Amino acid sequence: MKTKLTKSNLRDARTGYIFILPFVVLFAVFKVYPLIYGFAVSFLGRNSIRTVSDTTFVGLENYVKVLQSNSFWTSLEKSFQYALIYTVVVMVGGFLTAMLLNRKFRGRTFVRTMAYLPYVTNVIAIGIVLKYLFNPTKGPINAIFRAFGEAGPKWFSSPDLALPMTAIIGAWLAMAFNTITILAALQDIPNDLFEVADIEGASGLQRIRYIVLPMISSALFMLLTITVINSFKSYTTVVSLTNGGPASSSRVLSLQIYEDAFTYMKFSIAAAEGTLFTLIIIAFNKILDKVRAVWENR
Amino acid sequence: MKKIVCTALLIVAAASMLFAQGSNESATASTEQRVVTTVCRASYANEEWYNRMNADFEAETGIHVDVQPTPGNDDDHDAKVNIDLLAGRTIDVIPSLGPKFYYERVEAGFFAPLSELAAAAGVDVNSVYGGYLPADESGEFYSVPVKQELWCVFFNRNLFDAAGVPYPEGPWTWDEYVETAKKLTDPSKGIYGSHMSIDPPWTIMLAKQEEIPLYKEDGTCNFDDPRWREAIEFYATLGNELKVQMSVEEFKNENASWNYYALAGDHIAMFPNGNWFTRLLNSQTDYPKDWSYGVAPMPSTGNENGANNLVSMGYVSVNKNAAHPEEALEYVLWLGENQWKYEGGIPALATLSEEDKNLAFSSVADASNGQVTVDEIYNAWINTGLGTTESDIIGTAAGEYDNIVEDELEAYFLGLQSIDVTIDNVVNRVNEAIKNVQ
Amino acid sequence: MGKQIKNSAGSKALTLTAWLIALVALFPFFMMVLISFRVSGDAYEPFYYIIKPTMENYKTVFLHKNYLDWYSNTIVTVVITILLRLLVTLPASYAFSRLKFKGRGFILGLLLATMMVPGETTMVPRYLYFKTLHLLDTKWSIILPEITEVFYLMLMTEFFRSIPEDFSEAARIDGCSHPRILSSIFLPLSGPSIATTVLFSFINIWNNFLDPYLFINSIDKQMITPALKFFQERGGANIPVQLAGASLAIIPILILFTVTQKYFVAGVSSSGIKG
């Protein structure tokens, strides 16, 4: 359809602006402005409890300090490790669960409802319970290991496992969103495709490879975008499961930012870290977009 | 769809009713009565003595104490209070338990100066608190001391009896402590002779007792002094080589908190801690236990300057943005003279009458149901022949210093890094933190 | 609809796996409720340990003078946020999906780009900014930034795009205004989409820990999730009481979840009208 400059089109445009105005204004004031504000604060000298209202411009000093500090790079690395594990588990787990729950079997409604349960939970409460379940000496999980004469892994208190564990738990809590979306997308696949597959005698894996995956690929890419975005929101999960420990082994960047700002009152340093983190995430997403475009145009 | 809209509207209606009710209530509550507001740790708000103390204050002065706890554990408390103070919160009275954040808050100018106000109220603070008053050179002070927490060694009498080991007595050294712990440790029964938590000051106890400076003359970190390293290694040896106490790794696995030891401490023979711990040990309802405890003075390091007990002061201050400054002053001065009576702690008063002394210690002894006597407590806390030194890290960027030490030492205790790397990391990170503050 | 696999042994194994997933999801809940009936000292006892169940924890929760405050604060905040979110997002989605105006693609692209920024990285500036706006310690510090979530804009816009052009074109020819089309044609069709938005918004705001923890400081204004942390004892969290509070706090979500379940499964597919 070609756009003609008619009276009705003009009115449409005006309605359009009016309709998006509240959203855009609120978005600018409460989402964009804090970003700019943070950017501005990162150039000030508000780095102790005494200088919280300081307005001295210090240039790039905070950025230099942050980029030179080990803790920034290690916690950035932890954030990406978390994001990677989280994304893989959510995507693969969400897909497999959806495939399982899409089959007809007795008690399917019940099983589906249960599978969504982790998504509605309060991380704080479930964190307490999980710490109990995975307690190496008293938890039921290691009791199973001990029954076989093994001590079992140390889970959250092992420096090697703490971060992957939190990422997997975070993914398990969030996975239901993907499961639901994929289940819905699966319902859109025309039945005759499967009928053809039946006639051809296709195996289960072949069905997934040649029918399911191509048919839901756009949903999967949408989910991937959302999952990657969510994968960097690790604060609450990490705080309620390991609080960054043991010995900083699960200290992700958001924890570091929080601590720098609200425990040590280094607001400008924290703002610089936040700004850098934001830029890195945006750059990372841009690269993912490119990869995705290449993939889709194969 | 209609159903959803209807449900939504119903929820809104119900919610707004609740909301309206709530605001009415708060409107009626703020009538003529004088009020003072104070923050406290969430754990305090649930303790009987704390509420009884505030009720008595109200009965005496007619001022109602509006207690505002902070969510989270005791560690979260100080950070949250700082965040709130920065937000310009007008809460009146701010307690600082342990000086970790106290000096920072004074420097940040959060507190109102009290010298003139106290003089106007007719209280001669110097004669009441003497050397305990945290006054600067000009005589100005921003807080009133409410208590001192002195350290001692708690022990499990039953385990000593079972092992046929005589109860510990002061003066003694850490070597003797270790020897005693060895005799009591029995891995077959899961009994450990000693238990010390994995945070400072336990992990750096010996150097703390010898008052090794935390900062060099030029203000940088002095953690590379060999005595810090020796103190840390001493702690590590207890759990890793001598195995007279749980190793840090085991402790982490246990995922247990202090209440666990008060409760399930039947397999720990000795545990150095602050005198506040008696409240847990004496609470048969909250922490029922089937063994009785005793108290002994802290061991000394054996070096001539190591004969010090640790002390941690508790202060209360008036917010400079206080909404009720007069009531706040009255409350703070009252707490200074009375809080210890309720908390069962050691007052920070210059002169204590024999009667008060008896009261301070007999309340603990009485609550213990004969487990400890007034004399034993007095000998373990006060009459120790030891000097005292601050248990906390105090100075520039103290909060961060403390966290860095805790963090790096944990990595060392878990075997993730060597002692050399640990000391280097502490020094570098602390120096970085100091630089940031300047 | 996926066809059942013929091989009955394989089929049974898959069904069993599905049930296993459900049980793994259920078990922590079961434990949460179970531990909430224990005394504090028994919190870490083995999972089969149930001796002496106590109601004390629930009594502690109910008798806490602020528990109802936290509950009602959270409900009020969640409801206001969701209503404002819908009020602002629906017209914007309509405009982005149906109306042509200059800069439409650019603005939408910009909004999508900022979606990538996790809120956690802006907690510091938000705190400082809300301080200057005097929003700290009010529920508006939670509500206002939550109103515009690009995710829901995206969800709704995608959904509106899937509504056939003919529907709105016919109405336009009949002389309907855009607000009219939105309210009388699009809105009735978007039941599933709105249900999805309501449910996900409810869950996310209800379970939000960091924002209220940072921005609210009066105990009577706190929200339920951070408020669970008020249940402490010397030396640490009072675990059974916190879990009792959490068990009670999850009830509204479970109710909403059950009520909207049918809707939101369809809503995410956003395809009911396509065929």
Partner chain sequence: MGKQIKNSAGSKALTLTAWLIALVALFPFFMMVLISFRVSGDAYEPFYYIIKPTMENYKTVFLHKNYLDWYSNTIVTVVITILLRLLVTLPASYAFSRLKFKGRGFILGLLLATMMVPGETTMVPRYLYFKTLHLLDTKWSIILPEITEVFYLMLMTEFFRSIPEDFSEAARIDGCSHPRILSSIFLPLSGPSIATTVLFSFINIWNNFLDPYLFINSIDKQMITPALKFFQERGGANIPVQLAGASLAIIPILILFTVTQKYFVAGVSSSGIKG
Given for the second form:
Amino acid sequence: MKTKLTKSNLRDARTGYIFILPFVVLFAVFKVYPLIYGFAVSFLGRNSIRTVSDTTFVGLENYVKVLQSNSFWTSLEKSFQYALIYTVVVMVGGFLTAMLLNRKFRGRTFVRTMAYLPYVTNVIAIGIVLKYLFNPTKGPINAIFRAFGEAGPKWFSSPDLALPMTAIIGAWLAMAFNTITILAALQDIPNDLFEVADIEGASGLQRIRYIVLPMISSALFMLLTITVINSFKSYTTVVSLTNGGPASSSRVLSLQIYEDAFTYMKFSIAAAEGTLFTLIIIAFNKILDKVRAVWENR
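Next up, the form predicted on its own in place of the form predicted in complex with the partner chain?
Just this one chain is shown here; partners and other molecules are left out.
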């Protein structure tokens, strides 16, 4: 049975469409159009400053070149390493911080505000400050090492430390979102469950295993999906701290895509790399969906 819309309902519906129209237009212009355009360019021979009209259709040639390129696989491996460190630190650190902030203590509101501050601070500005703090010769961090007779690590100029340090700092910047979300989920857990656990003599780890984790599992899986996606969006953090160095030891795939497109003008190659990268991220999300379904149905 169809419901007849009144003039008031039609006016409200029209008002709603007007309000969401700017978002739809901006989303189409800045998200949908670049996505379609980049996918189309990946099938063209536009690997120079020539315009699209001067290029020809080359089919899968760019994808073959990318898959045969050692730099693509090396950068992809760096992206996986960054993503692994980033995801572990964000998820574990966010959970532990939320558990601490969920306790009652003096100044809790101030501490919660400060914990969220890195998330809303400019990444480039933080990168400049951290590069000074961790400067191997002039920074105050290594000055502490020198006070004990040690030279101190070369934090961002060591091939072994550059990528892990960048991933950890990137995770620290993003951890506040997970902390606040998990904290909200913790506050929704009924106190009755903890009272029963106290009566039964459950330890802290048992409370976490049998009460906390099952009750906030939906929030954790949602955050895990978002965190994995964000872990591959590492361009800004890498550029602000190491710019891919030293010796390409922290050159993740997002940085390579940018350089191929706007430094070497290999637009079609970069588009093919971006398309493959997107497919990899989608595959990871599908795997996480399967894991979540198994967890919820167990």
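Here the rigid core means the biggest group of C-alpha atoms that line up within 1.5 Å when the two forms are laid on top of each other. Small disclaimer: the values here were computed from a predicted structure and weren't measured. Residue numbers count along the first chain shown, from 1.
Colleague: Looking at the rigid-body rotation between these two forms, which one of Val25, Gly152, Phe43, Pro214 is the hinge residue?
Modeller: My reading of the hinge gives Phe43.
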